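Just the one chain here, the form predicted alone, laid out as structure tokens.
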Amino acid sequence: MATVLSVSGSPSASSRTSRLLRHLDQRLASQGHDVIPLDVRTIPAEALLGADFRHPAIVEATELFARADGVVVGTPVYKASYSGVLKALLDLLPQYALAGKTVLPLATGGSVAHVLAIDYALRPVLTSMGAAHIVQGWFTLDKDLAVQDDGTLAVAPAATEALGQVVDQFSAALGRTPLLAVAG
């Protein structure tokens, strides 16, 4: 099957967004995909903020994007947009780092007022990076994600169903995406 890079753009170590991605990674792995998790917060700040393209962590992240057939990008919504740490990483990747790839954008937030952040903030950046196909994304309310005492994530039933559908659509699209040649 496909290699999927699962990118958490949350700056928090106790992030619901990261936990949601790791929860969804299990579904993708059960469908036969090789899933590689990447928590952007683990990349050294000096590399991200200093735009150090040669820093080993940036080089490694760039290689992970290059290897992936598909990318899941998850972010908490802050001030009606995706996180700054995610923006910092995306800015350091090659212009067409998503060329030929299927992408699933996901976001979490405290209010439905931020639902459009996927389409009006994140999707244009992913498109500009050459994504071959950006499947319908999904916004999950924080109230639908609960961290259990054992550290596992409990997802509200309605959110579970919706997330299952978008992940399954992404999984199906991975096998149908034609590779695009990008001049450059």
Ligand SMILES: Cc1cc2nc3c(=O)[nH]c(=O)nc-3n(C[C@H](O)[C@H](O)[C@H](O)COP(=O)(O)O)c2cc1C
Given for the second form:
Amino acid sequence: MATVLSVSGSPSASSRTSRLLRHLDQRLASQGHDVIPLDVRTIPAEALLGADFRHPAIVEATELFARADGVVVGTPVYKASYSGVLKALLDLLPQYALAGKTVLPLATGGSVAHVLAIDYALRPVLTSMGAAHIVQGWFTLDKDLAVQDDGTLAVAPAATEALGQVVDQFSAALGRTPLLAVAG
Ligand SMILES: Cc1cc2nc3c(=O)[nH]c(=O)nc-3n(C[C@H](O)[C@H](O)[C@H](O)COP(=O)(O)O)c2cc1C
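What about the form predicted in complex with the named molecule, after the form predicted alone?
Complete assembly follows, chain above in first position.
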């Protein structure tokens, strides 16, 4: 099956976004995919903020993107857009780091007023990085994601159904990504 890089772009140590991605990783793994988690917050700040392209953590992240057939990109909505730490990482990747890859964009946020942030903010940059196929994304309200005492995540039923659908669409699309020849 496919290799999937699952990237959480939250800077928060108690991130709902990260927990949501790790929760969804299990569904992808159960479908036979090899899932590699990456929390951008674990990349040293001096590498991200100093634009240190040669830092081992940036080199490693770049290699993880290169190896992946598919990428899940999850972000909290901050100021009606994707997070700054996610932007900091994307800025350090090659221009066409997503060439030939299938991408699932996900966001969590506090207000449905910003449900379109996935499509007006995140999707354009994913497109500009050469993504072969960006499947239907999903915005999950933070109130629908409850962190339990044991640290696990409880997802509200309505969100569970929608998230299951977009993950399954992504999973199915992984097997039929068109190959794009993109220089860069
Ligand atoms: C600095 C900051 C800015 C935020 N801005 C927005 C916003 O513009 N729109 C929105 O819907 N939610 C906003 N939120 C709420 C977060 O997107 C939401 O709580 C999200 O689930 C947090 O994810 P995390 O726990 O992974 O960091 C903001 C939260 C913070 C801390």
